[in-house]
Amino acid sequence: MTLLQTQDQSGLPQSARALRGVRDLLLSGEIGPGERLAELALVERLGLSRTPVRAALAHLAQEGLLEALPTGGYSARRFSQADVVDTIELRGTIEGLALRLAAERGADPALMREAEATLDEIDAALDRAPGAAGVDTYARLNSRFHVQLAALSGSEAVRRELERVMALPFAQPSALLDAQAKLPRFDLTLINGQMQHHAMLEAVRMREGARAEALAREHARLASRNVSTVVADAGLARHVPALTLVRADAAETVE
(Lines of atoms letter the chains of each structure in order from A and count residues from 1; the text may use other names and numbers.)
(Lines give C-alpha, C1' and ligand atoms only; values in the text may rest on other atoms or scores of the structure.)
Protein backbone atom coordinates (compact mmCIF):
# COMPACT_ATOMS: atom_id res chain seq x y z
CA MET A 1 0.00 0.00 0.00
CA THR A 2 1.27 3.38 -0.88
CA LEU A 3 1.37 5.77 2.02
CA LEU A 4 2.33 9.39 2.00
CA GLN A 5 5.13 9.51 4.44
CA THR A 6 6.53 12.97 4.79
CA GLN A 7 10.15 12.08 5.04
CA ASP A 8 13.07 13.95 6.45
CA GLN A 9 13.46 17.26 4.71
CA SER A 10 16.42 18.65 6.59
CA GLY A 11 18.87 20.21 4.23
CA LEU A 12 16.30 20.67 1.50
CA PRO A 13 15.82 24.24 0.33
CA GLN A 14 12.67 25.93 1.55
CA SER A 15 11.23 26.05 -1.95
CA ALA A 16 11.48 22.27 -2.25
CA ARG A 17 9.83 21.80 1.13
CA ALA A 18 7.02 24.11 0.13
CA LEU A 19 6.43 22.22 -3.11
CA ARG A 20 6.43 18.88 -1.34
CA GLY A 21 4.34 20.22 1.49
CA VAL A 22 1.56 21.66 -0.63
CA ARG A 23 1.53 18.67 -2.96
CA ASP A 24 1.24 16.31 -0.01
CA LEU A 25 -1.66 18.29 1.38
CA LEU A 26 -3.45 17.87 -1.94
CA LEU A 27 -2.60 14.21 -2.47
CA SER A 28 -3.42 13.19 1.07
CA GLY A 29 -6.82 14.77 0.73
CA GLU A 30 -6.27 17.19 3.61
CA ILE A 31 -7.14 19.84 1.08
CA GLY A 32 -10.12 18.69 -0.92
CA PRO A 33 -11.07 19.37 -4.55
CA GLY A 34 -12.27 22.91 -5.12
CA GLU A 35 -10.95 24.15 -1.82
CA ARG A 36 -9.18 27.48 -1.83
CA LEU A 37 -5.55 27.69 -0.77
CA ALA A 38 -4.77 30.83 1.18
CA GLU A 39 -1.10 31.68 1.35
CA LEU A 40 -1.07 32.69 4.97
CA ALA A 41 -2.84 29.53 6.05
CA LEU A 42 -0.24 27.42 4.23
CA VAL A 43 2.58 29.48 5.71
CA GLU A 44 1.31 28.61 9.14
CA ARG A 45 0.73 24.93 8.41
CA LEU A 46 4.10 24.40 6.78
CA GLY A 47 6.18 26.71 8.91
CA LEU A 48 7.70 28.53 5.95
CA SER A 49 7.61 32.08 4.73
CA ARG A 50 5.38 33.36 1.97
CA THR A 51 7.98 33.48 -0.78
CA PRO A 52 8.62 29.74 -1.21
CA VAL A 53 4.96 28.93 -0.60
CA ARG A 54 3.95 31.37 -3.28
CA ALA A 55 6.46 29.88 -5.69
CA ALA A 56 5.11 26.41 -4.97
CA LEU A 57 1.55 27.50 -5.69
CA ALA A 58 2.53 29.01 -9.04
CA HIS A 59 4.44 25.86 -9.89
CA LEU A 60 1.58 23.53 -9.04
CA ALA A 61 -0.84 25.68 -11.01
CA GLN A 62 1.28 25.29 -14.12
CA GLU A 63 1.58 21.60 -13.37
CA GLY A 64 -2.20 21.37 -13.44
CA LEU A 65 -2.92 20.49 -9.83
CA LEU A 66 -4.17 23.95 -8.94
CA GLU A 67 -6.39 26.40 -10.70
CA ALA A 68 -5.72 30.13 -10.73
CA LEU A 69 -8.75 32.06 -9.54
CA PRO A 70 -9.75 35.12 -11.55
CA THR A 71 -9.57 37.30 -8.43
CA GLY A 72 -6.13 36.03 -7.57
CA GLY A 73 -5.06 33.08 -5.50
CA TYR A 74 -5.55 29.41 -6.26
CA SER A 75 -7.91 26.56 -5.58
CA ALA A 76 -7.39 22.80 -5.68
CA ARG A 77 -8.46 21.64 -9.11
CA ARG A 78 -11.42 19.30 -9.31
CA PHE A 79 -10.88 16.35 -11.57
CA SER A 80 -13.66 14.32 -13.13
CA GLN A 81 -13.56 10.70 -14.16
CA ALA A 82 -13.37 11.91 -17.74
CA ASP A 83 -10.22 13.84 -16.88
CA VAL A 84 -8.66 10.68 -15.49
CA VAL A 85 -9.61 8.52 -18.46
CA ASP A 86 -8.58 11.14 -21.04
CA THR A 87 -5.28 11.86 -19.35
CA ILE A 88 -4.43 8.18 -19.33
CA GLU A 89 -5.42 7.97 -22.99
CA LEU A 90 -3.10 10.91 -23.57
CA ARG A 91 -0.26 9.12 -21.86
CA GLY A 92 -0.89 6.02 -23.94
CA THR A 93 -0.89 8.10 -27.11
CA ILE A 94 2.42 9.79 -26.32
CA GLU A 95 3.98 6.53 -25.17
CA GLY A 96 2.79 5.17 -28.50
CA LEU A 97 4.63 7.95 -30.27
CA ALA A 98 7.74 7.26 -28.22
CA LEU A 99 7.72 3.59 -29.14
CA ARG A 100 6.97 4.23 -32.79
CA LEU A 101 9.91 6.60 -33.00
CA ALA A 102 12.09 4.07 -31.20
CA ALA A 103 11.08 1.42 -33.72
CA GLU A 104 11.41 3.63 -36.79
CA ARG A 105 14.64 5.36 -35.88
CA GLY A 106 16.19 2.49 -33.99
CA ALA A 107 16.57 2.42 -30.24
CA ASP A 108 19.86 2.65 -28.36
CA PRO A 109 20.92 -0.97 -27.62
CA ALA A 110 22.07 -0.09 -24.12
CA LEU A 111 18.67 1.39 -23.29
CA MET A 112 16.97 -1.67 -24.75
CA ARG A 113 19.03 -3.93 -22.49
CA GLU A 114 18.10 -1.86 -19.45
CA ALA A 115 14.40 -2.10 -20.29
CA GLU A 116 14.69 -5.84 -20.86
CA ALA A 117 16.41 -6.23 -17.52
CA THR A 118 13.47 -4.54 -15.82
CA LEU A 119 11.09 -6.94 -17.52
CA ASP A 120 13.14 -9.86 -16.26
CA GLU A 121 12.75 -8.52 -12.76
CA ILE A 122 9.00 -8.16 -13.19
CA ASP A 123 8.80 -11.74 -14.49
CA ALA A 124 10.62 -12.95 -11.40
CA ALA A 125 8.44 -10.86 -9.09
CA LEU A 126 5.20 -12.10 -10.63
CA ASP A 127 6.48 -15.64 -10.30
CA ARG A 128 7.34 -15.13 -6.65
CA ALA A 129 4.25 -13.24 -5.51
CA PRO A 130 1.48 -13.06 -8.11
CA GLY A 131 -1.56 -10.84 -7.73
CA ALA A 132 -2.27 -8.38 -4.99
CA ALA A 133 0.52 -9.67 -2.74
CA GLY A 134 3.26 -8.41 -4.99
CA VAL A 135 1.59 -5.23 -6.06
CA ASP A 136 4.15 -2.95 -4.39
CA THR A 137 7.10 -4.52 -6.15
CA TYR A 138 5.21 -4.61 -9.43
CA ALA A 139 4.30 -0.94 -9.12
CA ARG A 140 7.88 0.08 -8.53
CA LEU A 141 9.28 -1.91 -11.43
CA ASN A 142 6.42 -0.95 -13.71
CA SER A 143 7.09 2.73 -13.11
CA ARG A 144 10.73 2.24 -13.86
CA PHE A 145 9.89 0.44 -17.09
CA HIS A 146 7.71 3.29 -18.28
CA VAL A 147 10.49 5.79 -17.63
CA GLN A 148 12.77 3.60 -19.71
CA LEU A 149 10.19 3.51 -22.50
CA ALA A 150 10.23 7.28 -22.70
CA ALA A 151 14.00 7.25 -23.04
CA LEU A 152 13.87 4.64 -25.81
CA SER A 153 12.34 7.20 -28.14
CA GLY A 154 15.67 8.97 -28.27
CA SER A 155 13.72 12.21 -28.41
CA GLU A 156 14.22 14.70 -25.64
CA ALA A 157 11.04 16.53 -26.66
CA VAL A 158 8.92 13.39 -26.33
CA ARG A 159 10.60 12.33 -23.10
CA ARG A 160 9.94 15.70 -21.51
CA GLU A 161 6.33 15.73 -22.60
CA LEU A 162 5.72 12.29 -21.13
CA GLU A 163 7.29 13.40 -17.88
CA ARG A 164 5.01 16.36 -17.85
CA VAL A 165 1.80 14.44 -18.49
CA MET A 166 2.73 12.10 -15.68
CA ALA A 167 3.01 15.03 -13.30
CA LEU A 168 -0.70 14.48 -12.77
CA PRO A 169 -0.71 11.70 -10.19
CA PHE A 170 -3.47 9.62 -11.74
CA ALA A 171 -1.65 9.58 -15.08
CA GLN A 172 1.25 7.63 -13.66
CA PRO A 173 1.46 4.03 -14.82
CA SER A 174 1.06 2.50 -11.39
CA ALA A 175 -1.25 5.10 -9.87
CA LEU A 176 -4.42 3.06 -9.57
CA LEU A 177 -2.85 -0.34 -8.98
CA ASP A 178 -3.39 -0.25 -5.22
CA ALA A 179 -7.09 0.30 -5.72
CA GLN A 180 -7.46 -2.13 -8.61
CA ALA A 181 -5.76 -4.83 -6.56
CA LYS A 182 -9.08 -5.22 -4.75
CA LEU A 183 -10.92 -6.08 -7.96
CA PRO A 184 -11.53 -9.67 -9.08
CA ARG A 185 -8.95 -11.44 -11.23
CA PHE A 186 -6.38 -8.76 -10.57
CA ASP A 187 -3.55 -11.26 -10.97
CA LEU A 188 -4.56 -11.80 -14.60
CA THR A 189 -4.43 -8.06 -15.23
CA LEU A 190 -0.83 -7.93 -14.08
CA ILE A 191 0.16 -10.91 -16.18
CA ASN A 192 -1.60 -9.45 -19.19
CA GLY A 193 0.19 -6.15 -18.68
CA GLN A 194 3.54 -7.83 -18.50
CA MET A 195 2.84 -9.72 -21.73
CA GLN A 196 2.17 -6.39 -23.37
CA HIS A 197 5.45 -5.09 -21.98
CA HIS A 198 7.33 -7.90 -23.69
CA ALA A 199 5.44 -7.41 -26.94
CA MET A 200 6.26 -3.69 -26.94
CA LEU A 201 9.97 -4.27 -26.72
CA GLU A 202 9.77 -7.01 -29.33
CA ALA A 203 7.99 -4.65 -31.71
CA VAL A 204 10.67 -2.01 -31.21
CA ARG A 205 13.39 -4.58 -31.80
CA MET A 206 11.71 -5.73 -35.02
CA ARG A 207 11.24 -2.13 -36.14
CA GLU A 208 7.48 -2.61 -36.22
CA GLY A 209 6.44 0.96 -35.49
CA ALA A 210 2.69 0.64 -35.95
CA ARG A 211 2.54 -2.45 -33.74
CA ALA A 212 4.59 -0.83 -31.02
CA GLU A 213 2.35 2.21 -31.06
CA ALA A 214 -0.87 0.21 -30.92
CA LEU A 215 0.46 -1.87 -28.05
CA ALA A 216 1.42 1.19 -26.03
CA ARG A 217 -2.07 2.60 -26.40
CA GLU A 218 -3.81 -0.58 -25.46
CA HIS A 219 -1.48 -1.02 -22.53
CA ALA A 220 -2.41 2.36 -21.11
CA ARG A 221 -6.05 1.39 -21.27
CA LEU A 222 -5.36 -1.30 -18.69
CA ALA A 223 -4.73 1.54 -16.26
CA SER A 224 -8.06 3.22 -16.89
CA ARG A 225 -10.08 0.04 -16.52
CA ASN A 226 -12.67 0.15 -13.78
CA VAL A 227 -11.95 3.78 -13.02
CA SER A 228 -15.60 4.38 -12.23
CA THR A 229 -15.76 1.37 -9.90
CA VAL A 230 -12.66 2.43 -8.06
CA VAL A 231 -13.62 6.10 -7.78
CA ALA A 232 -17.08 5.24 -6.52
CA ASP A 233 -15.62 3.20 -3.67
CA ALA A 234 -14.94 5.92 -1.11
CA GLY A 235 -13.04 3.51 1.10
CA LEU A 236 -10.55 2.85 -1.66
CA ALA A 237 -10.30 6.38 -3.00
CA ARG A 238 -9.47 7.82 0.38
CA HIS A 239 -6.20 5.92 0.63
CA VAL A 240 -5.04 6.21 -2.95
CA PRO A 241 -3.38 9.60 -3.33
CA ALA A 242 -4.22 9.99 -6.99
CA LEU A 243 -7.90 9.47 -6.34
CA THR A 244 -8.37 12.02 -3.60
CA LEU A 245 -8.26 14.57 -6.41
CA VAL A 246 -11.25 13.07 -8.15
CA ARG A 247 -14.71 13.82 -6.97
CA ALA A 248 -17.07 10.90 -7.21
CA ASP A 249 -19.93 11.80 -9.54
CA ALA A 250 -22.48 11.63 -6.75
CA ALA A 251 -20.63 14.28 -4.76
CA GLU A 252 -20.41 16.49 -7.79
CA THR A 253 -23.54 18.40 -7.02
CA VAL A 254 -22.80 19.00 -3.36
CA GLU A 255 -20.54 21.86 -2.42
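Whichever C-alpha set is largest while still superposing within 1.5 Å between the two forms counts as the rigid core. Residue numbers count along the first chain shown, from 1. Just so you know, these numbers come straight off a predicted model, no measurement behind them. What changes on going to the form predicted on its own:
Same protein, the form predicted on its own this time rather than the form predicted in complex with the DNA?
Shown next is a single chain and nothing more.
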Protein backbone atom coordinates (compact mmCIF):
# COMPACT_ATOMS: atom_id res chain seq x y z
CA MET A 1 0.00 0.00 0.00
CA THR A 2 1.40 3.41 -0.98
CA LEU A 3 1.52 6.46 1.26
CA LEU A 4 -1.37 8.08 -0.61
CA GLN A 5 -3.49 5.02 0.04
CA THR A 6 -2.75 4.91 3.76
CA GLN A 7 -5.95 5.43 5.69
CA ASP A 8 -6.53 6.96 9.10
CA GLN A 9 -8.99 5.72 11.69
CA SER A 10 -11.84 7.61 10.00
CA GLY A 11 -11.37 5.45 6.89
CA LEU A 12 -10.35 8.36 4.67
CA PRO A 13 -7.09 8.02 2.75
CA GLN A 14 -4.43 10.61 3.53
CA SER A 15 -4.83 12.10 0.06
CA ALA A 16 -8.52 12.84 0.74
CA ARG A 17 -7.76 14.21 4.20
CA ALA A 18 -5.10 16.50 2.80
CA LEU A 19 -7.34 17.77 0.00
CA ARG A 20 -10.24 18.41 2.36
CA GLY A 21 -8.00 19.97 4.99
CA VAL A 22 -6.28 22.48 2.70
CA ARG A 23 -9.55 23.36 0.94
CA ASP A 24 -11.24 23.97 4.31
CA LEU A 25 -8.42 26.32 5.36
CA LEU A 26 -8.92 28.33 2.18
CA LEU A 27 -12.71 28.46 2.27
CA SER A 28 -12.86 29.17 6.01
CA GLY A 29 -10.91 32.39 5.50
CA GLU A 30 -7.98 31.17 7.61
CA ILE A 31 -5.70 31.63 4.59
CA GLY A 32 -6.12 34.98 2.92
CA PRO A 33 -5.86 35.87 -0.78
CA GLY A 34 -2.27 36.09 -1.96
CA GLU A 35 -0.97 34.30 1.13
CA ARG A 36 1.73 31.72 0.43
CA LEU A 37 0.98 28.20 1.61
CA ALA A 38 3.97 26.75 3.41
CA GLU A 39 4.07 23.02 2.77
CA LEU A 40 5.83 22.12 6.01
CA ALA A 41 3.43 24.23 8.06
CA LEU A 42 0.47 22.47 6.43
CA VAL A 43 2.03 19.07 7.11
CA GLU A 44 2.29 19.94 10.79
CA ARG A 45 -1.13 21.54 10.98
CA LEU A 46 -2.96 18.69 9.26
CA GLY A 47 -0.91 15.93 10.88
CA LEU A 48 -0.09 14.36 7.53
CA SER A 49 3.03 13.49 5.60
CA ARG A 50 4.42 15.70 2.82
CA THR A 51 3.43 13.57 -0.17
CA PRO A 52 -0.39 13.82 0.18
CA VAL A 53 -0.15 17.52 1.14
CA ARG A 54 1.97 18.25 -1.93
CA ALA A 55 -0.52 16.35 -4.10
CA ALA A 56 -3.42 18.30 -2.55
CA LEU A 57 -1.74 21.62 -3.35
CA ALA A 58 -1.24 20.60 -6.97
CA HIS A 59 -4.86 19.43 -7.20
CA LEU A 60 -6.22 22.69 -5.77
CA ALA A 61 -4.10 24.64 -8.23
CA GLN A 62 -5.80 22.67 -11.02
CA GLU A 63 -9.19 23.50 -9.49
CA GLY A 64 -8.26 27.17 -9.47
CA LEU A 65 -8.17 27.82 -5.72
CA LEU A 66 -4.39 28.21 -5.72
CA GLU A 67 -1.84 29.85 -7.98
CA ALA A 68 1.60 28.42 -8.68
CA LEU A 69 4.35 30.89 -7.72
CA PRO A 70 7.30 31.54 -10.08
CA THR A 71 9.66 30.83 -7.19
CA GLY A 72 7.94 27.56 -6.37
CA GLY A 73 5.05 26.69 -4.10
CA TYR A 74 1.52 28.08 -4.16
CA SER A 75 -0.50 31.04 -2.92
CA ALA A 76 -4.23 31.47 -2.33
CA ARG A 77 -5.83 32.88 -5.44
CA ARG A 78 -7.75 36.15 -5.39
CA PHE A 79 -10.95 36.10 -7.44
CA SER A 80 -12.91 38.87 -9.09
CA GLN A 81 -16.68 39.09 -9.02
CA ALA A 82 -16.63 38.28 -12.73
CA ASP A 83 -14.66 35.07 -12.00
CA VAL A 84 -17.42 33.91 -9.65
CA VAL A 85 -20.19 34.70 -12.11
CA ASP A 86 -18.32 33.08 -15.00
CA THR A 87 -17.94 29.76 -13.17
CA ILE A 88 -21.67 29.67 -12.47
CA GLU A 89 -22.44 30.52 -16.11
CA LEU A 90 -20.12 27.72 -17.19
CA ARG A 91 -21.96 25.27 -14.96
CA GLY A 92 -25.29 26.39 -16.43
CA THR A 93 -24.00 25.94 -19.97
CA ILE A 94 -22.91 22.35 -19.34
CA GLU A 95 -26.06 21.52 -17.39
CA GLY A 96 -28.01 22.91 -20.35
CA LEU A 97 -26.16 20.55 -22.67
CA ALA A 98 -26.85 17.64 -20.30
CA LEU A 99 -30.58 18.37 -20.28
CA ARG A 100 -30.78 18.90 -24.02
CA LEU A 101 -29.14 15.50 -24.57
CA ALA A 102 -31.48 13.93 -22.02
CA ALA A 103 -34.51 15.38 -23.81
CA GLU A 104 -33.36 14.52 -27.31
CA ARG A 105 -32.09 11.03 -26.55
CA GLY A 106 -34.63 10.14 -23.89
CA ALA A 107 -33.66 10.02 -20.24
CA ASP A 108 -33.45 6.79 -18.31
CA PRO A 109 -36.86 6.41 -16.56
CA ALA A 110 -35.24 5.23 -13.34
CA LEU A 111 -33.00 8.31 -13.23
CA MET A 112 -35.99 10.54 -13.94
CA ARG A 113 -37.86 8.99 -11.02
CA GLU A 114 -34.89 9.63 -8.73
CA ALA A 115 -34.72 13.29 -9.78
CA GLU A 116 -38.48 13.69 -9.36
CA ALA A 117 -38.29 12.13 -5.89
CA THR A 118 -35.64 14.67 -4.92
CA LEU A 119 -37.87 17.50 -6.11
CA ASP A 120 -40.69 16.07 -3.99
CA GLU A 121 -38.37 16.23 -0.97
CA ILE A 122 -37.44 19.83 -1.75
CA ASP A 123 -41.13 20.74 -2.08
CA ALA A 124 -41.81 19.19 1.31
CA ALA A 125 -38.83 20.97 2.87
CA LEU A 126 -39.97 24.33 1.52
CA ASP A 127 -43.48 23.69 2.82
CA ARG A 128 -42.11 22.95 6.30
CA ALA A 129 -39.53 25.74 6.54
CA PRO A 130 -39.37 28.17 3.65
CA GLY A 131 -36.48 30.60 3.46
CA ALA A 132 -33.52 30.72 5.80
CA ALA A 133 -34.99 28.24 8.30
CA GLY A 134 -34.71 25.43 5.77
CA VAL A 135 -31.46 26.43 4.09
CA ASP A 136 -29.40 23.43 5.23
CA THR A 137 -31.93 20.90 3.99
CA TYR A 138 -32.46 22.81 0.75
CA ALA A 139 -28.71 23.01 0.12
CA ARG A 140 -28.26 19.26 0.58
CA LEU A 141 -31.19 18.31 -1.65
CA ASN A 142 -30.38 20.97 -4.24
CA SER A 143 -26.83 19.65 -4.60
CA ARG A 144 -28.16 16.11 -4.99
CA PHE A 145 -30.63 17.23 -7.66
CA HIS A 146 -27.95 18.92 -9.74
CA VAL A 147 -25.83 15.76 -9.66
CA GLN A 148 -28.89 13.87 -10.89
CA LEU A 149 -29.32 16.34 -13.75
CA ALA A 150 -25.86 15.47 -15.02
CA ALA A 151 -26.69 11.76 -14.96
CA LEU A 152 -29.84 12.30 -17.05
CA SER A 153 -27.73 13.12 -20.11
CA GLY A 154 -26.63 9.49 -20.39
CA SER A 155 -23.21 10.86 -21.41
CA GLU A 156 -20.24 9.93 -19.27
CA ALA A 157 -18.20 12.68 -20.94
CA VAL A 158 -20.76 15.35 -20.01
CA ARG A 159 -21.12 13.98 -16.49
CA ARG A 160 -17.34 14.05 -15.94
CA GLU A 161 -17.03 17.57 -17.34
CA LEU A 162 -19.83 18.85 -15.13
CA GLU A 163 -18.22 17.18 -12.13
CA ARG A 164 -14.97 18.98 -12.97
CA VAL A 165 -16.74 22.33 -13.33
CA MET A 166 -18.58 21.90 -10.03
CA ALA A 167 -15.20 21.51 -8.34
CA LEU A 168 -14.31 25.07 -9.39
CA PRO A 169 -14.49 27.67 -6.63
CA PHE A 170 -18.03 28.96 -6.04
CA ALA A 171 -19.51 26.91 -8.91
CA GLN A 172 -21.41 24.48 -6.70
CA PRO A 173 -25.20 24.80 -6.95
CA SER A 174 -25.55 25.70 -3.28
CA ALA A 175 -22.43 27.86 -3.03
CA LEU A 176 -22.82 30.93 -0.80
CA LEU A 177 -26.37 29.90 0.09
CA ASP A 178 -25.82 30.84 3.75
CA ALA A 179 -25.08 34.43 2.75
CA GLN A 180 -27.94 34.50 0.26
CA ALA A 181 -30.24 33.57 3.14
CA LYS A 182 -29.63 37.08 4.47
CA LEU A 183 -31.09 38.66 1.33
CA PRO A 184 -34.61 40.14 1.43
CA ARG A 185 -37.30 37.74 0.23
CA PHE A 186 -34.88 34.83 0.16
CA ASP A 187 -37.85 32.48 0.41
CA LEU A 188 -39.03 33.68 -3.01
CA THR A 189 -35.59 32.94 -4.45
CA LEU A 190 -35.84 29.33 -3.30
CA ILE A 191 -39.40 29.00 -4.60
CA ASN A 192 -38.45 30.45 -7.99
CA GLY A 193 -35.46 28.12 -8.19
CA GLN A 194 -37.64 25.13 -7.36
CA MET A 195 -40.15 26.14 -10.04
CA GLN A 196 -37.29 26.16 -12.52
CA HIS A 197 -36.24 22.69 -11.32
CA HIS A 198 -39.71 21.34 -12.06
CA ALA A 199 -39.78 23.08 -15.46
CA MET A 200 -36.43 21.54 -16.44
CA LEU A 201 -37.61 18.02 -15.70
CA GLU A 202 -40.88 18.70 -17.50
CA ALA A 203 -38.98 19.82 -20.61
CA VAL A 204 -36.89 16.64 -20.53
CA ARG A 205 -40.03 14.53 -20.09
CA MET A 206 -41.70 16.30 -23.04
CA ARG A 207 -38.55 15.80 -25.17
CA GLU A 208 -38.16 19.59 -25.58
CA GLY A 209 -34.39 19.85 -25.86
CA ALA A 210 -34.06 23.55 -26.64
CA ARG A 211 -36.41 24.51 -23.81
CA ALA A 212 -34.61 22.27 -21.33
CA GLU A 213 -31.26 23.80 -22.26
CA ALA A 214 -32.57 27.36 -22.01
CA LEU A 215 -34.13 26.67 -18.61
CA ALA A 216 -30.88 25.29 -17.24
CA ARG A 217 -28.96 28.36 -18.36
CA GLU A 218 -31.57 30.72 -16.94
CA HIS A 219 -31.47 28.79 -13.66
CA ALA A 220 -27.71 29.38 -13.45
CA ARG A 221 -28.21 33.06 -14.19
CA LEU A 222 -30.65 33.34 -11.29
CA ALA A 223 -27.91 31.90 -9.07
CA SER A 224 -25.25 34.22 -10.50
CA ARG A 225 -27.41 37.29 -9.88
CA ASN A 226 -27.93 36.29 -6.25
CA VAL A 227 -24.23 35.56 -5.77
CA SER A 228 -23.28 38.91 -7.35
CA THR A 229 -25.52 40.65 -4.83
CA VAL A 230 -23.84 38.82 -1.95
CA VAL A 231 -20.31 39.48 -3.20
CA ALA A 232 -20.98 43.20 -3.65
CA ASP A 233 -22.44 43.59 -0.14
CA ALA A 234 -19.70 43.76 2.49
CA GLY A 235 -22.24 43.12 5.25
CA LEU A 236 -23.47 39.92 3.65
CA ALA A 237 -19.98 38.81 2.67
CA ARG A 238 -18.98 38.70 6.34
CA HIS A 239 -21.28 35.70 6.76
CA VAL A 240 -19.18 33.67 4.31
CA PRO A 241 -15.46 33.53 5.17
CA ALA A 242 -14.65 32.15 1.69
CA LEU A 243 -15.56 35.54 0.24
CA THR A 244 -12.32 36.94 1.62
CA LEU A 245 -10.86 35.38 -1.54
CA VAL A 246 -13.14 37.50 -3.74
CA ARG A 247 -12.14 41.01 -4.67
CA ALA A 248 -15.01 43.46 -4.24
CA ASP A 249 -14.02 46.06 -6.82
CA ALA A 250 -16.37 49.00 -7.08
CA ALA A 251 -15.03 49.76 -10.55
CA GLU A 252 -15.84 46.28 -11.75
CA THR A 253 -19.25 45.68 -13.27
CA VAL A 254 -20.89 42.34 -13.81
CA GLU A 255 -23.58 42.09 -16.46
